[in-house]
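A single chain comes next, written as structure tokens; it is the form predicted alone.
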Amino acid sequence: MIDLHTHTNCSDGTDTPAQLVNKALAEGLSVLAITDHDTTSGWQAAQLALRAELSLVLGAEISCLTTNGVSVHMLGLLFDGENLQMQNMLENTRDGRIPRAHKMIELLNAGGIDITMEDVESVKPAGATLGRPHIADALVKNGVVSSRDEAFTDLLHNNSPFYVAHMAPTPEDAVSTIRNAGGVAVIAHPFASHRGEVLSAHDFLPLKNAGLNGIEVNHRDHSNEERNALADIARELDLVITGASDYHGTGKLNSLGENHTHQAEWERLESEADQRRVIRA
């Protein structure tokens, strides 16, 4: 099985990179991509834990905003981790998450919900990229909600009065930066409508023109109808079709390998990077 979208506690997952590698081995995965939000800080630990027949794909999930404010997530895989332009983009996006969190906390407080930045920091692993899931964890800790899922359903979704966008590159800029760093770009869960406003079918051609390599079609947040529509778009634009778990550990229901990428699609995707960067034990 090939799973190209997972998270560790270097962003908003609950497993360390080593624990994630161990679970991937236990589940029989052949290829695992680590794609923490806006950071590559888990790469080294994952490589140190790698063994047996598992192949490791290093990447990141970049938080983007379209010019009209639609939130988009772009998976960058197999890029040069030392590329300065890429690291600057990741750093700038991480930095934008801090004032965003403060503003969301202010809005929650104004809505009568008791939470502080200290509460959020107390549940965030040291060094992890700050995100809404950490606000959700603080709400759980404070007894406001019973789970992360409930926090997102009731309070933190994209259409919530407590939601705040943050500074982020456009999807086209993210794709261009990933490609300039030698990697491949796959748009993550682009039709997950329950998360908020999503792209329309005509938005994919500009991304293709910017260098987009693939579309994450098979994802638990896509209905069968949405999967079919995305697969049609991918075939029309000659883009790779991927599937992935978007695994977050205990933070979400997603299970490793619950959606996966077919071998032929993965081989094509890997070949479109400027170098062979898959890590093997």
Second form
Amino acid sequence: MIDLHTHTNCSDGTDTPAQLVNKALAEGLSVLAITDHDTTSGWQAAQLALRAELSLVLGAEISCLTTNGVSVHMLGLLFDGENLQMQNMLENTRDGRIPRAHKMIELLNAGGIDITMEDVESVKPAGATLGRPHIADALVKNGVVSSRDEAFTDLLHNNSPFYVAHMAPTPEDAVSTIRNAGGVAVIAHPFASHRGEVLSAHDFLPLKNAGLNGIEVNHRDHSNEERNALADIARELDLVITGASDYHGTGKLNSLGENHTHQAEWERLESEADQRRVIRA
Ligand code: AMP
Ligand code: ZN
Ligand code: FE
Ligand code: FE
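Structure of the form predicted together with adenosine monophosphate, given the form predicted alone:
What follows is the entire complex, opening with the chain shown before.
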């Protein structure tokens, strides 16, 4: 079983990288990708925990914003972690998340909701990429809501009056930066329409031209119709089709390996990186 999209407590997941690797081993996965939001800080710990037959793919999920303001997530896999352009892009996005959280907190306060940046910092693991899930955890701590899920449903979703976007590269910029760093780019859950506005079918050709390698088709946030439409686009543009769990530990319902990537699709994707960068114990 191949799972190419998971999170740890280096961003908004709840498992440490080592716990994630252990869980993948226990579930018998053959390939696991670690793809925290806008950071590679979990790579080393994941690598140290690796053993037995599991193959590890180092990656990141890059937050992007189109020029029309549509939020897009781009998975970068198998890129050179030391690439400066790549690390600059990730760092700029992480930095932009701080003023964004301050603005969201101000809006929540103006709406009469009790939360401070200190509350958010106190629930966020040190060094983790700051995100809405940490604001959600602070709201749970303050008794405003009872779970992350409720926080998103009631207050933090993309169409909420409390939502603020953060500075982020365009999807095309992210794709070319990933490719220049030797990696492969797979667009994550592109038709997850319940999260907010999404791309249209005609937006995929410019991404392909920028170097996009694949589309995450099988994801719990896609309906069957959305999966079929994406698979058609992937076939038309000759892109790899992936599936993945987007596992976040106890932060979300998604279970490891609940969606997976077929071996042949994975082999093609891996062959499109500039080097063999899969890690084996
Ligand atoms: P951000 O990157 O700060 O905009 O926050 C987006 C993150 O929130 C994504 O990683 C999602 O996995 C997470 N998220 C979105 N909806 C929910 C939800 N209902 N429950 C828990 N996490 C969610
Ligand atoms: Zn997340
Ligand atoms: Fe995502
Ligand atoms: Fe994700």
